[in-house]
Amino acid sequence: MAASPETAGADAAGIAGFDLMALPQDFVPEAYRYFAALRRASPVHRNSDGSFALSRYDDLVSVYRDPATWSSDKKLEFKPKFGASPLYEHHTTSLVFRDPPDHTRIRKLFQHAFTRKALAALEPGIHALVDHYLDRFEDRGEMDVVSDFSFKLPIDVVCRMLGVPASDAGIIHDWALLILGGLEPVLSDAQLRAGCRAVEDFKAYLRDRIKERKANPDGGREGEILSALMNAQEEGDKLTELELLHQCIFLLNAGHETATNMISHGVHEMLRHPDQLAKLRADPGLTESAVEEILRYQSPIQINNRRATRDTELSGVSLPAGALVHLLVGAANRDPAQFPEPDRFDIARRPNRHLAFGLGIHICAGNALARLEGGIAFEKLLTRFPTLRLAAPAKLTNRIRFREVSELKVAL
């Protein structure tokens, strides 16, 4: 018989009090010790809001594989969240927050500017921006990785594919973070009132490089998503101009979030394992699986959501129509029942089936950009500098819902 959620886990020492409505303060420097604590003895586990999180690695791949018991939509947590706001308008008429068919209507537009083809297309520029950005740094003693690189490379590749300029990267990740900013468990006034400020300037920001695009449609790179979306917007029922706006605001914001802190993450953790920097170097074929345990052992998402659309039941839990619940990926991938010695940095580690992009319809659209953009990174930069060493540990950003590198400083 299943146990109630109510009392699943109320008495297990050290972690009967945790809520991931109210963290403590040391939660994101010890965020793993917390999800290693949550998956041993409340692995579903109830928070005062009634919402529900989930550490274990099975429950969250049986979640994730099951759409049609646990919806994306987030108009019912949202509204009283966002209220009748810009980031309620957004966060529900973007892709990741959309059930099919809405959702598989949406992701087709996008598909074509992730083939393989696609991808072999972007590769020489994704080479020629990283060496631009190493060349600068050839004469100097230090670098600050996030600022000088991680956030330059994902943000500008992914203003190319859109067609917008790479002047305005720092503009763009500015509303980015205010607006992503919003997913965070707890939103204070000025926060909601910063993210509703962005979505609008970002909008207003996009009909401006629209009505540019309308006025000059050769003027866009071949392959770029903006004319797309733009040509699937006019023949009428495809795309709304509201999901035209949003899906473009969505695609800048999360083309880098995810890539940006992987790299950042990657360059630390090589650093900090210093066995490991020295495998790597010794055999770069090992660059492709250095990326996949990098995106295991920091995850750049560290919670997803879903939402029960009848009861069912997980490890044992009942869980009752309309359930939130918060799928802890920092937790399921540092799982031992899927990865031996979980808390272990490996670059050779097979198989890795980690969960940073999560699985099934709502996978992320951009792993393989993210994938590919990091394998270069990583291989150039640590090629480039031999003897690139930390110069002072990384510094997190106190945000939950995202693993955020905000600075990390390296000796060249």
The other form holds:
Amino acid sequence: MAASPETAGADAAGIAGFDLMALPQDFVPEAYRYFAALRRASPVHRNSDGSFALSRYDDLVSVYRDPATWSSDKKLEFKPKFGASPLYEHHTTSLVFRDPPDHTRIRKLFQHAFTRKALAALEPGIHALVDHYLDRFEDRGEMDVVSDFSFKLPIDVVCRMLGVPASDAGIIHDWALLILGGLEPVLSDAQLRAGCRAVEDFKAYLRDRIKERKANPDGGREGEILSALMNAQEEGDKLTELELLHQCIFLLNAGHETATNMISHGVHEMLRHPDQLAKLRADPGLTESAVEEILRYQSPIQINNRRATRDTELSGVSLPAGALVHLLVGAANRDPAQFPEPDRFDIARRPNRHLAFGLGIHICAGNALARLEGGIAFEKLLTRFPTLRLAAPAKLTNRIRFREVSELKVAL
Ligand code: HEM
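Form predicted together with ligand HEM structure, per the form predicted on its own context:
Full complex below, order starting with the chain above.
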């Protein structure tokens, strides 16, 4: 294992000039060292734009659990960044960036789409998809886990779940990248234009799918979300057409890139830790806790944001009303105050109350689906290819909000 982040790399003295708005070149490969230094020396760290980076587990929990003090609404932040544009409309309408009472209303309507029954209806399809992808590698010596497997499976699953054809997965993935790309801290004019075009194209596409479903209401699969959301109504509450479109776009975006990275990181960490791989092979009953450890160790979403609605305090630091905070999920999930030996990858770790899915009212609505998908993917991949090993070092993308593996070549 590399030198402990608690003792090496960016030290306490060096962290004073750290700025989330202008990250050092080595940030992505060394993220956990920077996080450790932040946690120790500057857990409520002021960035050059006046925002704060939070790195301690307890501070993140306090923020997630107090939505009255910590708003998820992004209008203030997004107006100057996006103007009155389709990207602004999308990101300020989707569930994750709304506060109560709107959040409560939409989340309640969402529950219809995320029932146990809906998940159970999806499970056989996930098994079949994993088998389908792995079958193609039975006679081959090598694969890139990202492009051949982890990139393809989640988008197919989320298309099935929503009720749009899997043959459209490619174009949906392209739109998703352009729309989510808009959430990176710094955005070029070209990225803004491409993101806006993607929102408009995506809306037009969904309007067509909704028209088709209305014309053929019985054509949907059991538990399909598009129908569930179209019909979602409770005690007089319902989704407006614009809300419906943006929740569908958000679901398609939220559900695949995250899961892709969970699977890629999972395979990578298992192969980097042969003792843990052997343990899992010997006891497949550990699959569930292995998925949790992967989510903790390499959280696919590394940053969530909130804004203070009043003057408040965290770790003894005063924060004024209006302060924007970056919740460094990857830092909190390696906090030694919560996780003994946090840099040790331990698939049997218990308890493992990681924050990879957030917490509180916005906790990931798709967490059960993601966990199910991860479990099936790891179990089948590792059973199917008993001599799986790394063929080349994995490549990480230079992104900050999403921790992304771009290439993972393995020998089968
Ligand atoms: C490993 C995969 C995933 C990870 C790491 C993940 C992570 C997260 C996180 C951290 C949040 C909370 C954001 C915040 O509090 O600001 C969230 C929210 C959400 N996620 Fe996921 N997610 C994953 C997969 C999925 C899937 C598969 C779906 C559905 C298809 C999904 C749907 C949602 C929705 C609808 C919300 C918004 C919940 C709300 O605001 O009430 N996610 N996710």
